[in-house]
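Here's a solo chain for you in structure tokens, the form predicted on its own.
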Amino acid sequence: MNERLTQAQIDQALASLSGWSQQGNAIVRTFTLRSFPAALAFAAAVGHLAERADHHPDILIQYKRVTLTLSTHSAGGLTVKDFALAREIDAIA
């Protein structure tokens, strides 16, 4: 599960998710809430299921903007781990 996808099976993963893009070593998606205190609080949900996952992306909040940046640091780049992550964020997003 910690296996580094190939390029192809990178776009491939990146072809099933919405608002998604690769970053180098990662894959990076902004959300916009409706206020601060709706982007801590979906901070704070995207932690408990990164939690939940024992993978914890980084997070930028900035007023009602959240900035996920998954990648998967002991494979050294992206693997299955990061796109279910990204599939459970976007299924509470």
Second form
2 protein chains.
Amino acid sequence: MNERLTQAQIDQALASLSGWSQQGNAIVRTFTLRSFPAALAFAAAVGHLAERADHHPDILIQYKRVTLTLSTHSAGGLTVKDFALAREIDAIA
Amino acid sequence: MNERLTQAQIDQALASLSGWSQQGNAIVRTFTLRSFPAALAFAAAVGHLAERADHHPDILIQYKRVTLTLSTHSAGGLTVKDFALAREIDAIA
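Following the display of the form predicted on its own, present the structure of the form predicted in complex with another copy of the chain.
Let us now look at the entire complex, which starts with that chain.
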């Protein structure tokens, strides 16, 4: 679970997702909600998934936009945990 | 309410606060909470104040840390609205 993925594995995992892009050692996606309260609620829902997975993305709320940055700091890069959480997030977006 | 403050006014307002610093056209403070759920709850509480004030800071949650960036985009700089919201936030921190 905590093993860094190779770039080939990252490319393959990214190809199976939509809206996420790689930025260095992280994957990033920005969601645009319909209002600031909706953005807050989405951030809270992401937080719930993150706490359950014990894997905590950076969450940036800018009015209606929520930008999530996922990386596995303990592994120094991207792992399957990042892509698993990205899929869980996409399922509630 | 929507008039840009002068640098002298900004300096005076900052001197009356603790923990906030100026970064360009914004004031910024990072709060460290005791856990990720506590950070989420704090972000939600800030969001409630922001919505009531119709003034929306950038809210960045990084595990236990919440960084707030306040600026009045419509004025192109800092206004009394930023410092009023900063004081409200400090009161719940």
